[in-house]
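Presented below, as structure tokens, is a lone chain in the form predicted alone.
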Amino acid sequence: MAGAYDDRDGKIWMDGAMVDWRDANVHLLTHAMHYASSVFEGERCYNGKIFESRRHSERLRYSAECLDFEIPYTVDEIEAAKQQVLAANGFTDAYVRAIAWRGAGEDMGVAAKRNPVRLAIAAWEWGNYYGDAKMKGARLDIAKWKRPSPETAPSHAKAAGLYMIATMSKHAAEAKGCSDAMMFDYRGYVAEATGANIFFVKDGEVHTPDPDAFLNGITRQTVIGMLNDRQIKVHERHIMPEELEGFEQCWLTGTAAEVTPVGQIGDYNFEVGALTRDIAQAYERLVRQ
């Protein structure tokens, strides 16, 4: 399946019913379009099985609660809907996007308690998020925008509004010929890429930012578990910008990114080393088992 995302063949699950892809629309005065009252999940299906599917469904409901609304479907119902979408489109390998939002209703202002909460699930075939960077190492810009304090935004929710600065940062990076951008947090510590967590290697040990101001990704947690199984020391801590010069390897993790090596961040270069390759290959085996 290819082409614009609003003009494709296929089926999308919306509010309990399967609808034709081109008919999966919302009204102009949908609250989420104006006030970012929306949460979502990105998941990958491998060989007919969505990796960590239930954890994603649980996080979707948690994210909604962080934004002060409740999704009118249980985790079990969300799980069943995802399977219906895959079956309806004939997919065994696909990217799955579940999204919940405050729809159009009686309220059209900041407050929206009287508006219905809606849920939709779509799936499509999607290759490597970073293209050939998955093999040779992505090149990252350094973003001017910073991840906000948890006191100013629900940083532990997978909320659409938190991605505005990510989109701006990624556009700026692409204009420089980069695949993505690394972001700092509000204190100036290394945080993450625009849609992926980040890991570094030095002297055989792994260092990754403490997720106290950004999403603690499910892939991130999976990879830390893999490293622990290999008895490789993992330091989850605050990382200062000047430390980048001393790191030897770097990779990104995320559902879309999977495990993607990084070859360059700004003026800093990294090798696509043995540990990076081992974790990337082991993750690929894990999700397809």
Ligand SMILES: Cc1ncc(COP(=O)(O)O)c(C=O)c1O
Given for the second form:
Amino acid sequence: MAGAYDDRDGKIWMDGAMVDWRDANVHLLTHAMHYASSVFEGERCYNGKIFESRRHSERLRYSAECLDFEIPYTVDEIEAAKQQVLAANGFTDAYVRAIAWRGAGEDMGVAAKRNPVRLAIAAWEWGNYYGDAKMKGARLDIAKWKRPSPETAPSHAKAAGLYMIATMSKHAAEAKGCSDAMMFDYRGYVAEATGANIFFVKDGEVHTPDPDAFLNGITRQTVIGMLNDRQIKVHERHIMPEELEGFEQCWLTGTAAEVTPVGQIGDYNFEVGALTRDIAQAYERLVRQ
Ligand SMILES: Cc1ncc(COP(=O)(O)O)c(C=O)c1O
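May I ask for the structure of the form predicted together with the ligand now, the form predicted alone having been displayed?
What follows is the entire complex, opening with the chain shown before.
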């Protein structure tokens, strides 16, 4: 049984070298700890191959640019580092977490140009993100926090600071016995869950929020491609809260969540229908190809 995340056997890649798991530490006066100057990736390795690995590495560098810093490693170097981590830990099926941040340095104010940018990559075995929801459908709360406008925060980056409201929303959801929370955006449109995108089905067609104020997930884009291949119409659009009542099926997509059916959001119920099951199974096959 694996212990706490800072107390495990294994190796972590840190700034170009493999270090023992328990030695992968940073100083208290790390800029990112105080000001959220940190971006990360969540990836899954299946049968020895990370699904869409390069796209994740590219997005990591892009997220850093959104936060005004440059990761001092190329995509190729990040790719090689991920492979090194998997090999060093003997994993063929694992979750991979890459994280880049402004470290400790000359600056301890808000500005941090003089502090080094750091990169680390860890991997661990991680099963279903929503436990048994994969079969029976997850129960979602409705978050009181709203996804911010792209003029308020870098909505399209996978940036640590955007997860502050996600953690609070998820805690509130779990206190009510839910697995997660669905969030609206700053305009009141349906946005996504705390760490996954959302899809709905009605009359054989699929509706999913326009990703103009949240992360346009790689899994989301993959699933839209799968729906296009099946010639199922996908409407990427703004979705009003009152529309939830009319949707028949719902699922979440994300690297960690994969394709997870949703059975309930607040007082609205959804069936785990044929299309949801088909897409979930087809995604499982695709990532293992
Ligand atoms: C807030 C948020 N939205 C969406 C996603 C889904 O993104 P992806 O499919 O690229 O993993 C994630 C997970 O990475 C996330 O954290």
